[in-house]
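This document starts with one chain, in the form predicted alone, laid out as C-alpha cells.
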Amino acid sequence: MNLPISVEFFPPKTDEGAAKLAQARRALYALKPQFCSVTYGAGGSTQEGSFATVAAIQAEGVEAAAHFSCIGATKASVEQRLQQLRDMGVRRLVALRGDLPSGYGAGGEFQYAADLVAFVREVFGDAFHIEVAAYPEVHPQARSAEADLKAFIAKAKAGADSAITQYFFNPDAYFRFVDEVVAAGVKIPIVPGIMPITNSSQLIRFSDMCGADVPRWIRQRLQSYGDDSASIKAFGHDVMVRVCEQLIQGGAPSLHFYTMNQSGPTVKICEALS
C-alpha cells in the first residue's frame, strides 16, 4: 500500500500496559507511519502519561504528535504546556476543544477549539504542525450539521494544516463531508479515521457515546456472533478493508489508525490493502 499511514494510541495507566504498547508500536513501526498520535485525557487528566508516551516514540525516532485539549485551561497554562512539547521536539500538534473531566465547570479562557489553533498560530508562528477533529457525521453536542460544519472551517481559517475524521463505516459520509468543506473554500487534507473491528459491545458502546453510526447490518452480524470472537474478528477485519479500499479509491490523502494500542488488526488491514 503506497497510501500513508498514522496510527492513534493512549498513555498506558500500568507498566503491564506500557509494556505491550511499546511491543505494539514496535510492529507498527514495520507499516513506517508517518507520525504516531498520543491521546489527552478530559481536561489534561492524563497529561502527565501523554507527555512521557510522546517522549519514548521520538526517542524510538518516530514523529510523535501530540493531542491537546484547551477547555477549561488559561492561556499562560496552555502556552507552557506548549512550549514544554516544543522543547521535546514535537512538532505536530492534534488541537481539541476537549472534555472537562466531570463535577468541574467550563471555566477557561478558550471555548473552541479555533481558539486554540488561533492561540498557537499567535504564539508559536508555525512551529506546529495543527491537525484538528473532523466529524463527517456530526458531532454529537453540535446544534445542526451547518453549525458543526461552520465550527470545522472557523478551525481551517484560524490555521489548521490538516484534519483527522472521528472514525465511520460509511465512507459517503466522508466524501460528502469532504465534498462541503471544499465547497466551502476550504482546502487542506481531511484524513479518515479507521477503527478496527475487534470486540462487539465495544464498538457499539463507545460508537453510541461519540456519535459515530454503525449501519444496522453491522450491528446484526456482530450481534449474530455472539461471543465468537474469531468470528467477530474475521468479519470485522473484512469489514474495513473493505471501507479503506473505497476511501483509496475515492482519494483520500492518508488513512489515520485507531489502534487502542493493539498491532494485530491494524498490520492485517494494511497487508490486505497492500
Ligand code: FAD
Second form
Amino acid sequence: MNLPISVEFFPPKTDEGAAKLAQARRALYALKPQFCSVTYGAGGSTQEGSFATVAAIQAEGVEAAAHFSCIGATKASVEQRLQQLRDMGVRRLVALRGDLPSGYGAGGEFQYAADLVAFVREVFGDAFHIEVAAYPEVHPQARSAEADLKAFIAKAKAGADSAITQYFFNPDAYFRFVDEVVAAGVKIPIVPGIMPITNSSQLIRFSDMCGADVPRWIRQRLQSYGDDSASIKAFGHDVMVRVCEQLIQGGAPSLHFYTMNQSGPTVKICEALS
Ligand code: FAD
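In place of the form predicted alone, output the structure of the form predicted together with this ligand.
Zooming out: every chain and molecule, the one shown earlier first.
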C-alpha cells in the first residue's frame, strides 16, 4: 500500500499495559506510520500517561502527535502544557474540545476546539502542525448536521492544518462530508479514522457513545457469532479491508488507525491492502 498511514494509541494504565503497547508499537513501526498519536483525557484523567507515551514514541525516533483537549482548562494551564510538549520536541497536535468526565463542572476558558486552535496559533504561531476532529456522521451533541459542518469549517479557518475523522463503516458518509467541506472552500486534508473490528460488544458500546453508526447488517452478523472471537475477527477484517479499499479508490489522502493498542488487526488490514 503506497498510501501513508498513522496510528493511534491510548496511554496504558499498568506496567503490563505499557509493555504490551511497547511491543505493539514495534510491530506497527514496520508499517512506517507518518506519526503515532496518543489520546489525552480531559479533566486530568490520563494527562501524565499521555505525555509519557508521547515521550516514549519520540525517544524511539518516530514522530508523535499529542492529542490535547481544552474543555475545563484555563489559558495559562494550556499554554504551560503546550510549552512542555514543545520542549519535548513535539511538533504535531490533535486539538480537541474533549468531554469532561462526569462530576467535573464546566468552567474553563475554552468553549470549543476552534477556540483552542485559534489560541495555539496566537501563542505558538506555526510551531505545531494542528490536526482537528471531523465527524462524517455528525457529532452526537451537534444541533444539526449543518451546524456541525459549520463548526468543522470554523476549526479549519482558525488555523487547523488537517483533520482526522471519527470512525465510520459507511464510506459514503465520508465522501459526502469531504464534498461539503470542499464546496465551502476549505481544502485541508481529511483523513478517515479506521477502527478495526475485533470485539462485538465493545464496538457497539463505543459506537453508541461516540455517534458512529454500525449498520444493521454488521450488527446482525456480529451478534450471530456470539462468543466466537475468531469469526468476529475474520468478518471484521473483511469488512474493514473493503471499507479501506473504497476510501483509497475514492481519494482518501491517508488512513488513521484506531489501534486500541493492538498491532495485529491493523497490520493484517495493511498487508491485505498491499
Ligand atoms: P468541537 O469541534 O468543539 O465540537 C464539539 C461540539 O460542539 C460539536 O457538537 C459541534 O457541532 C459543536 N460546536 C462547535 N462549535 C460550535 C459553535 N460555535 N456553536 C455551536 N456549536 C458548536 N476525546 C478525548 O477525551 N481525548 C482524545 O484524545 C480524543 N481524541 C479524539 C481524536 C479524534 C480523531 C476524534 C474524532 C475524537 C477524539 N476525541 C477525544 C473525542 C472528542 O473529544 C469528542 O468527540 C468531543 O465531544 C468533541 O471534541 P471536538 O474537538 O470534536 O469538539
